[in-house]
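Just one chain follows, in the form predicted alone, and it is written as structure tokens.
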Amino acid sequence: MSIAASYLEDASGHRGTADRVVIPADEAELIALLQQATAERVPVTVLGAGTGVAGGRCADGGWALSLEKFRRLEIHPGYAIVGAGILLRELQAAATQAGQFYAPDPTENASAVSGNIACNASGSRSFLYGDTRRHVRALRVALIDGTVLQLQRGQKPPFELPAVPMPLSKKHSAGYWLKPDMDYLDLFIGSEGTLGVILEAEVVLLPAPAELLTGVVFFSSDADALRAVTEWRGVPNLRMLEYVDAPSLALVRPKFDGIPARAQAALLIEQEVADLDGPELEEWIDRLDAVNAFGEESWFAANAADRERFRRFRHALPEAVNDIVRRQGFTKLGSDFAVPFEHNAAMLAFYRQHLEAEFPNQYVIFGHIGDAHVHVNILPSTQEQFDRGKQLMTEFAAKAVTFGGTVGAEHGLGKRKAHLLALQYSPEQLEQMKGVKRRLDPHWLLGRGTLFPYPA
């Protein structure tokens, strides 16, 4: 793959095309490029780090814009200033050295922080800390005409914005954030590079917790695991509550010793505690007994090495799925739907009913069950299965909406999933969003094909 081609693909395998890859050295060069693009009506697609799975960074002609040289990173007490080219793992490492941490933790820490902001990413710790939006204090954004905005939390838009109804799910990243009395910077968070180019962000840092109590808890049935989720959601300072189903365990069992043979589900937990020798561990023993979890066979971390092993366990699933998809020659079929928690079990049952009927032994379900946001991954081996899998994902999205949920919780919709937006919003509401797009990008040059089709 040539250097230019490497900028045109994301982690899902989706490919785009571009006439040119532009990599400005600084803000002045970027502004000149945007002004030229406006004058010549050249579409511009902003590239993240390529870890996305919705095709948003894959250009549909025009210029592919990389901000990899925007490398400012400053750590301060309680906040960090982060350039668009800084990767999440770089921010995490720098914050750790200062005794702090950045709460949002998307699974792929090779992502760009600016890309996380563009799709309002979240991750496992969103169970306690919420999504990226909650941790952004300021943004520096360039509009397509080269105008640069310095936006602070609390600053209101300079023009009237419509309001559209939001889903009832805890997480949401599908379409524009349009709420009454909203902050101006919230319009750009989650807009997937279609309204402006994020140059720099000021994000919140929190004091590092004294200790972390981390575990992988195994169950003999889904029913027991779901009961545990309901009962454990109120555990103080629990920041991770993740689900792994039986097909997922089968997929990673060859890579990890100690997964019980009779385990049919697992929950990954992480709790901030003052002392690992405190009462919390004893409380977990009681909790495991109350929901028929495996006591002796579950894993609890005794040190940093154990926690790293659990992290690798969590990351091994999406890696294994991506490997299967690549080997079988199809684009990844993965869901990003979330529902209100009261519909958590019903949504999971709906997934399982249809997948067992149509894709037995060819799917896995895992993810953020504490937020009623699990990821379904279908693993087709034929074109016919792939086509049916795509159709089934749309049916799943529609079902999530009937439960008051969202068609996109943390990945954005990009180009691959833009069609789902019409399931979430009415034609009138979509037209309101497009009106905002026309206000800030009248020639529809930014992120062409992402979220909305280019108007004829």
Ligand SMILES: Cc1cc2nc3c(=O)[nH]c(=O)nc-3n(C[C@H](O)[C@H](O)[C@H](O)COP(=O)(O)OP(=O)(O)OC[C@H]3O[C@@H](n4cnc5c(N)ncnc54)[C@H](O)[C@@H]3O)c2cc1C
Second form
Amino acid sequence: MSIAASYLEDASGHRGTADRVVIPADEAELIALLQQATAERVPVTVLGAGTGVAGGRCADGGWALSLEKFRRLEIHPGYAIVGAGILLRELQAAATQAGQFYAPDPTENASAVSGNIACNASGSRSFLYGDTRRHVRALRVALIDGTVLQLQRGQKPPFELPAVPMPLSKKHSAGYWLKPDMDYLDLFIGSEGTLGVILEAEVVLLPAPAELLTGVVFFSSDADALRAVTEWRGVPNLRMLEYVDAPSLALVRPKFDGIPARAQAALLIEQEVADLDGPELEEWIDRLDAVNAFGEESWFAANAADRERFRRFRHALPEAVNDIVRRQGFTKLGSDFAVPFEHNAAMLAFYRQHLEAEFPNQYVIFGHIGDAHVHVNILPSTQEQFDRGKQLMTEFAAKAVTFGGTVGAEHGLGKRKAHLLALQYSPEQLEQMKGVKRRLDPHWLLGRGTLFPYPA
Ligand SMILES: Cc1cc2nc3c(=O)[nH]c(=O)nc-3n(C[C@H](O)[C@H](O)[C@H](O)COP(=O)(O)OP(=O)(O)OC[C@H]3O[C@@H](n4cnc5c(N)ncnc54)[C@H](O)[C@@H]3O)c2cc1C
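For comparison with the form predicted alone, provide the form predicted in complex with the ligand.
Complete assembly follows, chain above in first position.
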């Protein structure tokens, strides 16, 4: 029986193989399936909604496990209970309807909330609100032998866990989260489906902000945009500070009117304010002036429709990149490295220098610059370019590590980037992570090939 591609692929274009797709109707059926898989030593790969870009959900044989029927969604004051099959946009809509707000917003709202937790996704609003981890207060997780754990924030692991060094970047989601005195649920967050199956989560809801001041600010040079980033990071209640470089602007220009022809960079900003008639808009006019930003030609949202247009503008970029790469017959060649903010400009200069030398007119840089975390995407047109691009990405990752950064800030490493983990961690530290994997999944059945090669 052939298996639909939607169960084998993710947004990177990576494609896996599976013997069977299993879609349990409820927890009892899921437990029986996991017990059978353990008894028969069948590898199991957990599927979210397939928007990941690291190939983690693309099975490497065995069963592909879809939790699409786990559809519980309850909104309570201050929190929500979310089944594994609930999409981010469904949670966001239900929270909004109740006058509340789910803070994490990893751009692609067709992702599953459980997939966000499995990758510890973050996105633009993490500038103010942090990553998904910070918003999880309980998790229901099934281990591969069918044991179900209900874990609360504050609950400690039942066995001793090693600790590995954390990078100095604000964001990090590469390998297992192993910190002294950590909560047990933090081990599963960001573990990319290799330690347990997330069945349900309790996540924090916040009161919806009164108003949002949203803008797309254009600059005639990268230097001005970078100066603005440094100056604006301290703006009160700024929740988004995103960067778009000149090649990115060129890519989306045909789809969006009003991008000034002489713009060489843009910053997307979003500030929570009490009232749109307050002093903040005037303050932005002064701020734009102080850093030589375009005043008249920058965009500020007057209503919800404008805000939605700006959201589409931001989302259009990674989408356009993924489309181009697929059309050329390649898989995504994108970075997800973050560095401590003091190295932001140096990291960006390093990227630019190498890309201009080797891939002029074939790359874009955009993303979460407020957290020193931009995404470089190379758009290869030949196999030779793809191979060199892949090598260059490894060189970029190594540079990020020398700056105290991480090789994976929010997408996870999946199967496509698993090799980068060894740039950040020593063989001993990797062995410690694998020891945790063996303890919870002794036959190495869950998410085989993700994060670590299968020790055949
Ligand atoms: C256009 C675009 C923009 C994006 N922008 C951002 C961004 O700004 N920030 C960001 O962080 N990400 C971004 N992403 C990446 C992606 O949306 C996230 O990685 C998302 O968290 C993946 O969720 P998913 O449900 O699609 O998971 P999948 O792709 O299906 O799976 C991802 C991983 O999670 C595991 N997994 C999924 N569900 C479970 C579960 N229930 N239990 C255990 N493991 C599970 C899988 O095995 C796999 O390893 C973007 C993607 C696209 C296509």
